[in-house]
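Taking the form predicted alone, here's one chain by itself in structure tokens.
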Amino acid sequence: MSPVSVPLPKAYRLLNHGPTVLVTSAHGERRNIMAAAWNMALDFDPPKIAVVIDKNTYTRELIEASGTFALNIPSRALAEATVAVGSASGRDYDKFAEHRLATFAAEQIAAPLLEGCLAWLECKVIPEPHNQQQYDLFIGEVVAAWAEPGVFHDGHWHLEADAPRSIHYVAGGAFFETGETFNVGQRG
């Protein structure tokens, strides 16, 4: 299936239950990609999100030169390729050819999106230097959003028993999958 366009009111929805994110980035024709464990949903209108990316990452650099980013988020299947791009710098190789990872193009912005995650969200860079200096501190604005239908519909995730699911890391290696859904009291 194709992903298809993520109203932006629900996109925190996407960031909502903490997964694991891989962040895509570029500026020129230079790309990269890298795990990030810490990001979370901050406002619904316009949307943003904020997420820690280290002062010495590759990844930054390609963001501080461009001004954006994209999240795209991974299911199981791409847990091992999670660990390996977070394991190394894009500055000594390319990551996209050495783990065989597709991408698309983003709607928005230059970074590439991920094929094979359940979601992708495009940001703009909101400067905030004092956190971004401080402390590795990001704030996007979610300029389009994206997500499998098959998964994620109608501003809710769906996950039937043998649905792909959003992984969360641990540490040391260590993942869980997002469990199973259910409601309680009026869903919105």
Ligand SMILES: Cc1cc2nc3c(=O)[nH]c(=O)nc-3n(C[C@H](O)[C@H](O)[C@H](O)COP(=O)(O)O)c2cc1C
Contents of the next structure:
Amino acid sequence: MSPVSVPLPKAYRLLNHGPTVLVTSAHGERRNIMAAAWNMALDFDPPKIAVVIDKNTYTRELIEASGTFALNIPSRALAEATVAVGSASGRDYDKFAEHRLATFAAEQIAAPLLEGCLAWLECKVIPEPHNQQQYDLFIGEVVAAWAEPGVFHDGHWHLEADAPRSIHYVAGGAFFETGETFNVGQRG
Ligand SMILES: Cc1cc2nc3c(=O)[nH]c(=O)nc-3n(C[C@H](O)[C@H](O)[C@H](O)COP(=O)(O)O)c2cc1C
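Can you now output the form predicted in complex with the named molecule? The one shown was the form predicted alone.
So here's everything in the complex, that chain up top.
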């Protein structure tokens, strides 16, 4: 299925459960992808997210040059690729070509979006030089968001038994897969 647009005030729900993401970036002819387990939703409207991007990464260079990046939410099918793109730098080779990762164009930013993911958030950096320098912490405003309608629609995840799920990195190549959904209703 083709990705469908997620209303921006609902974009935080793509990250609320803490999935590991793939950060894509681009500047001029250069593009890159890395894994990031340290990310979170930060606000509803306008939606904002936070992600840690280490100083040594090539991704950091491209994000600082372009002021934009995307968070791509992979499923288990991309777990090996997640570890691979999180274990070597794109300064040395094109990770998309090396790992046969297909992309499609984002709407608002130059960074490519990774095919086969469950959802995508296009972000513009909100400059916070102290946090970036001191903590490697980048805050982004989400300017467009997309999801596979089979797993996220009407502002909610719909993870049927056989649905692909997002993944949560532990360490040493081990992940949890997003588990069973249960609902206690809303009060008030
Ligand atoms: C599963 C996983 C999660 C990671 N999470 C983060 C993270 O949150 N922040 C970070 O700076 N690096 C993280 N890394 C490390 C980067 O992905 C790694 O340094 C990567 O090689 C950088 O690539 P680049 O130099 O091409 O940008 C993670 C690695 C893995 C395997």
